Partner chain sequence: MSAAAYLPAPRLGEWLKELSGRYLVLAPQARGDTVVFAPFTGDAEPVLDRDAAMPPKQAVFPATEELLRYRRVKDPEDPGKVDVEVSASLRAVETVVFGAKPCGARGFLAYDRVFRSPAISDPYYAARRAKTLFITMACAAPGNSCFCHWVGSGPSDSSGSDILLTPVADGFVVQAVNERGEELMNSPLLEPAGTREAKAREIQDAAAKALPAAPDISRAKDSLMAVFEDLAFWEEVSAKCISCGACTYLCPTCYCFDIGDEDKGMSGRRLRTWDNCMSFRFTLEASGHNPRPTKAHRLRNRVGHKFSYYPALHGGAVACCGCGRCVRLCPVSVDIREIVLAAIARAARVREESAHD
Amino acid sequence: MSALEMLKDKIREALPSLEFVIGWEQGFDALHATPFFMRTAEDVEKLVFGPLCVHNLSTYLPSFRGRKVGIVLKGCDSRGAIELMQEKLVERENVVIFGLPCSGVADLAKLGRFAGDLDRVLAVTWDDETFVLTTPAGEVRVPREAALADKCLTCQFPNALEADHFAGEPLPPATGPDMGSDRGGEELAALEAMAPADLMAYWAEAMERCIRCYACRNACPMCVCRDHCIAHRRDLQWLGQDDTPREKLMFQLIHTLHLAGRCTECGECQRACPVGIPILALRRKMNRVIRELFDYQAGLDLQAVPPLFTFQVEEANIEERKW
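Can you give just this one chain, in the form predicted in complex with the partner chain?
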């Protein structure tokens, strides 16, 4: 039995005691899967799983506090759920987790570089080596390495880290460039090498096209203020209303800081951005700092306390007295 069929069986079995199970179904075209709330056994038939199931479904969990729900989680997505549970924003006992091994998801922005207009892709297939997109101009073959999301190329956790049911054979942790302090790769290295003025110019140019839609925020599993976000407060105006790169970058910096020690680098923020702003780099940078200072990665251990949720008089890696 394939992992997907196994998963369907397990979900059907569990459904009677749950309000719904969140998974994916085929979206409006061949390239898009879409989050799917399964309520009946017939719904489960429509469940899909593959490299187009890009969404981190743990984003939905905080809104179902106190309700019994099920969720399908890939390795990286399970970190979001775990971090939310660590922060007591989601109750472990109310969530039934259907864990999966994942061998990587596609980055549609990268596929677009090969296929041109993604809205004209008629069909997609893949195997271990290649994605094949059918377009009106013919077949476009994209090597797997060039199609996968960056996070998948250095994935440490291909299997859901926390699961009540696990479908399929667990995968060995992927090998590849070191995910530790080098995580972020060339993009981050290039940004870190820039002089402050150049860096500001880089971000000003990138944020120019931001439309302040806050998809980056709402797609992020760890952004839990939601309706009470600082970006929408008028009484205090932490952010001005101006449509300038400065205000827009200010929000990204707030987001990044509010995610310090909590961000699981799932990449949803950047994936959700409708105008493709490379905002994940800011989170990667912060994650690197958190690893250096606190030797901590978010969402790995239900019992761990995130570094900014606790206080130590003497932090091992912060040399306060030497300032």
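Switch from the form predicted in complex with the partner chain to the form predicted on its own and give that structure.
Left out here are the partners and the other molecules; the chain alone remains.
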């Protein structure tokens, strides 16, 4: 029996005691799987799982706080759920987690470089080595490593870290020169090597493309104050409405600070960006600082207390007296 069929059996057994279970179903075309709320045994038959299941479903959990629900989680998504539970934004006892191993999700922008117009893709299949896109002009074969999202090439946690039911064989973490706790190392090193003026010019050029759609915020599982978001508050005027790189970068820096010690690097912010701004680099830089100061990575331990939820007069790695 495949891991997917095992998962379906587990969900059918648990569904009578739950309002619904959040998973994925086939989307509007061959390249998209979309979040799906299963309420009946017939719904469970529509459940799919594979490299096109890109959305981090833990984003939905705070909306259903206090309700008994189930959710299908892969490794990076489970870190988001754990962090939400650590922050008491979700009650662990109200969530039944169906965990899976994940061998990586596809980056549609990368696939588009091989296939050209993705609207012409009629079907997509994959194996351990290759993605095969079927188009009216024939098949386009894409090496798997060239098709996966960057975050998956260095994934340290391919299996759900917290699960009531786990389907499938656990996978080993990725290996490579830029993996593990220093993910994004090469990208960050390149940015850190820039002179301040060049770095500002880099971000100004990137933010020039921003259309202030806030998709990065809306896709983030840890961005839970969106109904009172600083970007839309008019009383304190933290952010102006000017369509300038300065204002847009200001929002990203505020967002990054809100995620200090909380970001799990699921990459949803960057995936959701319609103009390809490398936002994740800002979060990774902050995560590196948090690791250096507090030896902490978000979303790994349900019992851990995030460092910014605590206070000590003297932190071990902050030499305040030498300032």
